Every structure is written in structure tokens, then in C-alpha cells.
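Take a look at this one chain, the form predicted alone, written out in C-alpha cells.
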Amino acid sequence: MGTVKTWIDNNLKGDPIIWGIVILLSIISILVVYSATGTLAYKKMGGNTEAYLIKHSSLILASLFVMWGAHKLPYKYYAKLSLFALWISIPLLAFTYFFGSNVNEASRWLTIPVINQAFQPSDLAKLALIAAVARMLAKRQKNIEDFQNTFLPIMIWIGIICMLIAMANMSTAVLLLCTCLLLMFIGRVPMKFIMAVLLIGGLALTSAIFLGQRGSTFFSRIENFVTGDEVPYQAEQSYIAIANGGVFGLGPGNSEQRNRLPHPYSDFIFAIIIEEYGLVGGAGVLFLYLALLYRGMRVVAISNRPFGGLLSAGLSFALVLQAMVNMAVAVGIGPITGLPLPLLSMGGTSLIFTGISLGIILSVSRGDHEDAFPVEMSTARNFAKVA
């Protein structure tokens, strides 16, 4: 047992009950996706369930391997690699919009040679536009307020970046938008200049909307969740499975739902864990999602430096409120989007990018968690010496 937590203390850098939060979802991610993935199983596996377990699992750890190497970095060689990213980012997303693989009339996949292994290029350009615009603040924090050093380079690649993705990935595009309006805000950002990248973001999105594959499916979703005239099929289903979990769930494994939801195992998982795990399941994941995002937030707190805050504060804010859209929507409180649920979701990249949000955020506390403690206790003592 001590050889244990001495390797744990020696590896597993960072704030422990972040690391205590991702292995819990990994746990209940393999379990949901195993139960879930009955009907894909028999259609392309010839029922042969334990086919997705094992490839599940494998990206499970994959993404945590991932995530342990990104902690491991000193989170400021992220700032130079963010801008990379977005250089690499664009050309990416151009060529996948035009040549990529089409699905639901959307092209958001690449397929990576040899490993036959989809790709999307959105991932990528979602971590290095956070990473890029934390990087951008942090370097001005001094010359906030000038318009055409400071703000101008992140309004430009705030809009180029959300109207890229935006061309196939509206919920994507629009999330993205949000995460960087709060990491604006946080930056001390001057109101009217946030409220100006509002204003070309919605151009960015509105233009997107016409000149895009999926603006048709983005107004209709839209209708149908206002008037309510309709009721899709997929968001049907999973109040049915909702229903049928009640408080305390039908028990693992024993969804009834699995085989009439559409993507039970990805866009709609939360409805298979409610119906399997009850609300008490149900809240039970959701209070781990306003954990992490708590942790994420203290280590900006307990950060010395301007560029690990921010960064920390913008990919907790985007991997938390994509599971909040994620759970909305499967409850009903929001139109339906197609975005997984981070960490529980069955994916591919997807989960690879989530584990290397989660190392940087890790890195930034592995990076300033030890300084901070002495400025607390030295605040501690100065204060205990006013009393």
C-alpha cells in the first residue's frame, strides 16, 4: 500500500481530486458504453458487445495516458504550441469541409491513414483558439485597453476560428464563442470590446448558418424547440428512458431504451445512465461536472501567473459547459445539438483532446499549486496578526 501512494505521489502531479474526478467518470464511462452499445453491436458485430468494450477501454486509457504526458509539460511551452495549432488549425478545417468524410450532411471528420481512425479537426482548433486567446491576455494584461495591438489579434482569430467550424459544427462554434467571451471577461477585458466580439462572432455564425452544410437542420431544431409543435425522435426516446429510470434506475445494464434511442452510447448517454442509474445517477454525475469545474476555477485562483489561470479557466469553462448542453438536452431543457458528453461519451479524438485539456489544466496546478500555499499561509498570519 505505501509502495502505491509512493508512486502515486511520484507520477500523479497536479491536484488529486481532479485526477480522483476523470478516473471515477472513465470508470462509469466503460460501464454505460459496454451497456449501451447492444444495437450497435448487433448490427455491425454480429452482437459481439465486448468488441466496443475492449475498443472503449482502450481509448479510456489511451486518453489518460495522454493526459498524464500533457501534466507533465510545464504548462507555458502550451503558449507557443497554442499558436501552431491555429495555423495548422485553419487549413485543416478547410480541407475537411471540403473533402472530408460526410456525415448527416455535415463533413466535420477526417480519417487518420492506416489506424482507419476518425478525426475531427474542431478539437484541435477548439484547444489552441483557448489556449491562443489565454495566451493573448496574459501577454497584455498591461496594454489591455489598446484596441489595435491587444484586441484586434483576437477578435480576428476569434472569428475566422468560430466560422470555420461553424460551417459544419454550429453547437461547437457557438460553445466556443461563449468560452471565449468568459475568458475575456476574467482577462479584464473592456465591456465594449467583448460586446464587439459578440457582434462579429454572431456575424461569423450567422454567415456560417447560409453558406454552411447544416444552417436547414439549425433552424428546424431551433422551431422545434420553441414551438414545441414537434417532438424529434431522438429527444422522444430519451424522455421515455428518463421516465422508465425514475429515482433510483433500472439497474445496470438493464436499459430498455438502448435499442430505440439513436447514439445512446455518445449524444444521449445521460439519458441510458438516468434510465439505468436513476436521478440519484444522474446527479450524481452531474455534481462530478460542477466538481471539476470548482477545481478548475481554484487552481486560477492559487495561480501566480496571468497565462496559467486563464488557460486553466477556459478549458474547464469549455469541457463543462458541453456536458451542461450535453445533459440539457437529454432532460429537454435545450435543443437538440449532437455534442458528446466529455469524459462518458464513446469517442474517438474526441476523448484523446478532452485528456489533454484535462493534463494542461493538471499541469497549471502541478506548475503553481506549491507556490500558493505559502502565500496562503503568509496571508493567514498576517490577518491572525490584525485580529
Second form
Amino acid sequence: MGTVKTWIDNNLKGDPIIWGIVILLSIISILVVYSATGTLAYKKMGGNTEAYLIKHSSLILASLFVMWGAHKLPYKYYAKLSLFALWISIPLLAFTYFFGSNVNEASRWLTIPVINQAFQPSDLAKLALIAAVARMLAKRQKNIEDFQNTFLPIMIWIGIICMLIAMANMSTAVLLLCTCLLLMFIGRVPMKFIMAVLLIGGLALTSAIFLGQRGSTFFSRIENFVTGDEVPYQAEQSYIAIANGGVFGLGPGNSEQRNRLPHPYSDFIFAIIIEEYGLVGGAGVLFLYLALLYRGMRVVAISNRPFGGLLSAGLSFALVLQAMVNMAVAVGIGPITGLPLPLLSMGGTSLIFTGISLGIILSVSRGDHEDAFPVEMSTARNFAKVA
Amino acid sequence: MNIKKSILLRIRFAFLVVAIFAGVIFYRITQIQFVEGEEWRKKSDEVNLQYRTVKATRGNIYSGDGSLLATSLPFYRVALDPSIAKDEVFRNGIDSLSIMLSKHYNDKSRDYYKRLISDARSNNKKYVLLNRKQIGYQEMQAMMKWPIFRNGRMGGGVIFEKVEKRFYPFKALAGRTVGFLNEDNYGAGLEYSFNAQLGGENGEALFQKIAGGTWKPVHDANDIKPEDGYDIVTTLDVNLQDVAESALLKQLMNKDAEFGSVIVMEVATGHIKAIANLQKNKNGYGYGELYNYAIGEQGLTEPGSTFKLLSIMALLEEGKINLNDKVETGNGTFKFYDRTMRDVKHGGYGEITIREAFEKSSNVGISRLVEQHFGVTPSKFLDYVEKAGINMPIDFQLKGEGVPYFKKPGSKNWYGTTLPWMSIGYEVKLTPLHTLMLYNAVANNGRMVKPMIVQQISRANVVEQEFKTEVMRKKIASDKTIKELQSLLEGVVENGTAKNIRNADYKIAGKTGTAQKLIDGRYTQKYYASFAGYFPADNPKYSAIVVIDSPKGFNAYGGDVSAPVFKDIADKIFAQDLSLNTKKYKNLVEVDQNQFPMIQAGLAEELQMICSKFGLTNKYEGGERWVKSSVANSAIYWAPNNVDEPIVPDVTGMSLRDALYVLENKGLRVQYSGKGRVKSQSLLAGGNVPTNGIIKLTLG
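Let me have the form predicted in complex with its partner chain next, following on from the form predicted alone.
Complete assembly follows, chain above in first position.
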């Protein structure tokens, strides 16, 4: 026991509760995804249900490893990396829009050559944008009310990235815009500027609706939700799953709705969680996300530098907001968006990017990386240790 | 307020908003569970969802000449959701709809249909099957115009349920070869053997059961689309198949035989052009394709004298004999150990040449020669069998191929009498296909090709797989031996047991066979009569085998029973295949250069083609489909002959077929006398067409 504890102390630095929450959610994820992929495995893998279990588990492990790696790196480096990543994501997003592979009539995926893994450049862009906005806000805290030098550059970046994402994936773009707005609000940008962003973002999104690929689907979903005369098939099946679950659920692996709900392992995983683990399970998951957000918020309190605080806050909110939206869809208080539930849904590279986000939050939470700022030399040694 | 404090305050505010949102989600869960719970759980029982297979459309089977042998056609069952039609539509339409249904199905009265639908409607039923009988596509199109039905699925409530059915345009033609597939995926012929390719991949989709037992697809990302089956192009020739079947049927009925088989194969390629199998129906009336005796397990039988070709081949290859050597057949009997070998001719052939022994099919002659040269080393004889490639199944494209049976020297059931009897085609078992392969190899100058029946697998216009002719043995014997075997087979028809099919037009080469049937271990007075050969003998194009089992009557020999069928088939092929008799009829008829050709009137397109083929200059300016001939500058000029006007057309000079078509389209009834082309017509051309008029034609 002692050795395990010392190993953990030496290697898993940063907020221990965040570590705990992430590991707990990963375990739940493996359990629920295993149950929910039964139908998919039956049809696509000739009944080899373990195929998805193994694939998903290894991705979770990979994302945990990436998270561990990311938390080793002093977070000040993310400032520079974010700008770099932001520049890369512009051509990547454009390239994907025109040449990416089509899934459900929207090109969102790009296949990385050599390792042959499909990935969504929007995941990278999202992470980069939040980090970049946090950095720009932190840098300009002294003259945050300056429109031309503070507000304008930030707004231009947000506009470009959201526009590019919106062309293929409206839901992600809207959510990202909201997260950025929230981050700007936290970063003390005056409300009148945020209102201006809202206006411009709204305009950009409307134009994307009419020009982009997924515009009509997005539009019809919203229209459907607002008018609400007919419950869509997915929502109906989701409600049935939730109603079936009751207070304590049907038990792990006993979901019935997994055979009827489209994407039970991603978009509607929350409904399956409630069906199998009941109201208690659903509340537990809600609580875990809130706890994660709370710990992310505490990091801000600890951090002595605005960049660390804003970075941690931005990433925590991005993650938890998406989780909330996904769960809201499953219970029917939002239009169907197709956003996965971070940390729980099955999905390839988005898990890896979630891992990086959490790694960065942890890196900020370590506190010891704060020292890296004044003394540049010590970081080089730190870096060598990482390598 | 310092910066950090302000940021923290704002974050706390944001956190509070998110927490409240989480509370709303939680509240909504409890609402779904406790307030709406009953409703949703009930719905879960009601909404009957199921993954159901979406059947892939089965591929077609084509003949080598592009005719459709098997295809899948849509049929429909007609049902109605009687609750859908509006009162007005229903009231106005129900009477005439009932009348039309009753008339169409012709089984129940109009009142029955009216009651059926009205009752269902008043009981608020959502589904009523109007009739079990399935209708075709054309009928469905017609029905869609009926009252109530014409308001469609949404307005009238009509439901056409599609069922796919296998349809064979040529009915029973090559029935057993085209085959079938039953619901357990078991069957016969091409349908069964190529099921994997024809069947395609069934898809799967989520369906929701709607009231009344019908399933509505719920479109879902997890659906697997069905992948339609491939088409199969066979080597069969519909015309040859027809010829083979009718020739065989005629003889079977003639001889009241049990069953018979015919295979026709193209010599150079091994393409099977026809396989006919006819067997007495169980009820004793007529014949049908019930089993593929030509290829299958049950077709394995002692071949009899057709096997002598192999015996002579072995003897010649061994270099021990010369065809002009003498062999003593004595009085037609010869005792090997305890068994007596007999010749057909009572009193025997005496001392004859080996050539004569083969042509007359002397059992004593052949068996003595084989015993003399291979008696000590029978395995050497079997080496020649192996060299000829007929001792093993060939992995034919149809499943269920019979496995040739040969005894092994030295084994328990190998007796002293085995070799002599084997040499004349007993104590071995072959299918007609294997025997034909041997004859085809001889016709093909020793090159043995593998018989094949499927040449291509494709989807739409994309060829998926192409089957090329496979050479099984480059040379089954030396050129010299092959030449001698060919001359022997020609001799059988020229002077031997198949003299009856000799003809002046072209030469046939082949061998008769008459095997006594072994039933329950004893040889009976039932025979298996066969003829295997090829034609034209000088430049073989087709090989064929005819076998007839248990013919009744006096002459039950291969030469009498099977050879005539062979000739029937060969005659028809010869007459139809232009490439076989191009030079034959040159200068047959002296044509008077000044005489006008026989063709005087007809379809422009056809006449032009014929004249062009014969190299006659002809001119046509176009316009009308029908023309009359005239001469312009020593060339034929086609003058338009307008038959579309509502007047009596001029049909003189036309063939009867054309005249009938033209006149009957005018509503005239035609009576004719004589033979040839129309010489005169009773109604004057250009006059009015009388209603129900009769026109008399004189041909000449």
C-alpha cells in the first residue's frame, strides 16, 4: 500500500479529487459503453461484443495517459502552444470541410495518414481557441476595457474559428461560442462588448445556417423543438429509457432501450445510464460533473496568475457545459444536437482531446508549476525530467 | 476590487448558473420518471420495435446468348387501412371498389368485399388483408386507379405489400440446371450452387410495428443496407437447350423410357450449351426435369461401351497393337475365369480386325485385348484412366457432382474378371459429364478442357468475376493415337453400330453404348443406352452425349435409341449455325440474273438486311416502315408502302406473316389459300376498310 501511495504522490500530481472523478467516470464509461454497444457489435462485428469493449477501453487508457503527460508540462507552455494550434486548425478545418470524409452528410472527419485514425479538427480547434482566449484575456487584464487592443483581436479569433466549425458542425460551434462568451465574462470583459459579440456571432451563425452543409438539419431540429407538436423518435425512446430506469435502474447490462435508441453509446448514453443505474445513477453523474467544475473553479482560487485561472476555468466550463447540454438533450430540455457526453461517450479522438483538457487543468492545479514563470532556467530542468 | 477577486466572483456566479441547470435536469428526470412515467412505460410496451432483415434483391441468371433464365419480380399483396378514407370518398367508392375486387379476384362476391371493408371500418380497424392472392406490378398499376385506392396510402388507405418472387421466363427449360432454392437455403442447380453470389447480403433495419401487423421502417443510423446479389451469365444457349430437350422428350415418349439426359458442349471451350434431364413424372404422365442425371450423384452409372474408347486409347498408347491387327472373337463368347463375356451378335464375329471390333462394339474382342496386354499389370491400365483425367471429380461449377468410381488393383473387390469387364465399361461408374469430357478431348485433338456452365458474374455492367476455359490435360494421348481414335469414332458412324445416323450433309463421329443395368447386385434385362460423340467430324465444333435409361421395346441399343436423338440435335444445330455450313450451298441453285428476287414487299429494315447480307445493291430513301420492291438502274429500289392510312393496304408480295400483321391491325379477318407470298387480295387496295370485314388472300 505504502509503495502505491508514494508512487501516486510522485506521479499523479495536481488536484487528487479531479484525478478521482476522472477515473471514476472512466470506469462508468467502460461499463455503460460495453452494455450499449451490444447491438452495434452484433451487427457490425458478427457478435464480437468485446471488440468495442477493447477498443473503447484502450482509448480511455490512452486518454488517461495523454492526460498524465499533459499535466506534467508546466502550463505556461500551453500559452504558446495554443496560438500555434490555432494557426494549424484554420487550414485543417477548411481542408476537412472540402475534402473530409462524410458522416451523416457533414464532413467533420479527417483521417490521419499512417495511423489511419479519423479525427475531428474541430476538437483541436476548440481546445486551442479556449486556451488562446484565456491567454489573450490574461495578458490584457490591465486594460481589459480597451476595445481596439483587447477586445477586437479576441473577437476576430473567435469569429474565424466558430465560423469554420459552424460550416460542418453547428452544435459544436454554438456551444464553443457560448463557452467563449462565458470565458470573456469571467475574464472581466465589459458586458456591452459581450453583447456585441453575441450580435456578430449570431449573424455569423445565421449565415452559416444558410451556407453550410448541416444548416437545414440544425434548423429543422430547432424548429421541431420549438414548435414541439411531435416528439421526435429519438427523444421518445430516450424518455422511455429514463422512465424504465426508475429510482434504482434495471441494473448494469440490462438496458432494453439500447436496441432502439440511435447511438446509445454516445449521443444518448445518459438515457442508458439512467435506465441501468436509475435516478440515483443519473444524479451521481450530474454530481460528478458539478464536482469536476467545482474543483476546476478551486484551481482558479489557488492560481496566482490570471492565465492559469482563466485557462482552468475555460476548459472546465467547456467540458461541463457540453456535458450539461448532452444530458439536457437526453431528458428533453434541448433540441437534439448530436454532441457526445465528454468522458462517458464512446468516441475516438475526442476522448484524447478531453484527456488533454483535463491534463491542462491538472497542470494548473499543481501549483508547483507557478514557479516556472519567474525562473526560466528551472523549467528547462523540469522539462528534462518530463522527457 | 482586485482582479482576482472579480474573476472569482464571476466564476462563482457562472458555477451557480450551471448548478441550477443541473438541478433542472434532475428535476426533469424525476418528472419523466414519476409524472409521465406511466405513459412512457405504456408506450414502451406498445411501440413494438424490431430489427428486421431487409431482403437483398436476388441476381438474375442469364443464358450465354443473353436470355433471362431466372429473375426476381415484385409481387404485391393488397391490403387496406379502412379507417383512413374520408367519409365522402368511402361512401362514393365502396360499391364500385367491391365490384372491381370481386371481378378481379373472381373468388368472392361483391357483397363479401363490401361487408369485409365496411365492417372493418366501423370497427375502426387499421388493417384488413383483402385477398391472399398476390398480384403483379401491372395489376398493381391498374388497381391504383380504382376508387378509394386512387387516393393513395395516405388518402385512401390502400397498402401494397411487396413480395419478391423468383420468376423463370422459360418455365421448365433447363429447369434442373437453373435449379431452385427453398426456404432453408437448400436446393439444386445454379440457384443453389451460386447462392452466395446470387443472394447478395441481406440488410437489417429497425422497424416499428404499426397497427394491423405491418412494419414501418424507422430510419436509423445503425441500419445496414442490403447489398443486391450478382447476376450470373451461363454458357447455356436457349435455342440449343430447347432443341436438346424436345429431341430427348420425343425419344423418351417414343420408347417409354425412365429417364434421359443430354449434354451439348462446345469442343474448344468446354462451354456447356445445353443440359437436358427428363424423367417420368411420379404420376406416370409425361416427363419433367426432376434430377440432374447428367452431372449429379444419381447419374453415376456403368457407362458400357462408350468406355471402350478409353480401352483402345490405352492399348494404342502402350504401343502394343495396330488397328489392323486381327483379334479372335470366336463364336461371340469367351470365358474369363468363371464369367462368360458375350457379344451381341449370336454366333460371334469370328476373326476380325481391331478396328472392326471397335466399330461393331465387340465385347469379346476388346476385353481379350485388354486382358492380354494389361492382365498382369492392371494398374498400368488405370494409369491411362488417370492420364485421361476421368477418375476424379472435376470440381464442376454445379454442386453435387457425381464422384467417378474405379476399383483399385489389389484391393479386396478386385477380381480376375474385373479388368476385362472394366474394359467394356462395367464395374466402373461415371456420370455422362465425365464420359463426354473424354470424347470432347478426343475431338479437341487430345486437349482436355474442363466443362463449364458459368462464364461470368457481374452486377449491372460491372464484371465481378470471369471464368476462363480451364485446360485439365494438355494432351491425354499422343497425336498419333488421337488421330486413330478419331478415325475409329468416325468409323462407328460410317460402318458400325451407329450407321443409322450417317448422313450426307456432315460427318458425325461417336460411339454407342448399351449397358445392362445392375439392380440389387444382378444384371437385368433393363438397359442404359447411350451415344457420345461430336460433329462435324472434320472440324469438331460441338460434342454431345445422349443417355436414355430403360427404354422399352425391341431395339434397346444405344445405336437405335440414343444415336437418333444425337442426330436430331446435331441436325438442328447444323441447320441453325451459319458458321457450320457456309460453303455448302454455293452454286446450289442457278440464279437467273435477270429474274427479279422473290422478295417483293415487307419491312424495310428486314429486307435491307437480307439484301445487304447477300451483297445485292439496294436503295431506300426512308420514310415508311413497309416497302415494296422495284428496280432502278439494275439495283433494287424500296418504294414506300403506306399501310397506316385507314384504307385497305396493299399486301401483295408480302409474306403471310407480314400480311397477317398488317391486315389484322386494320381489324380485318384474313382467310388464305395456297403457299408462298401473297399473289392477290380480295379487297382492293385503297378502298375503305369494312367493319368486321373478311379479306381473302391467294398465296403463290
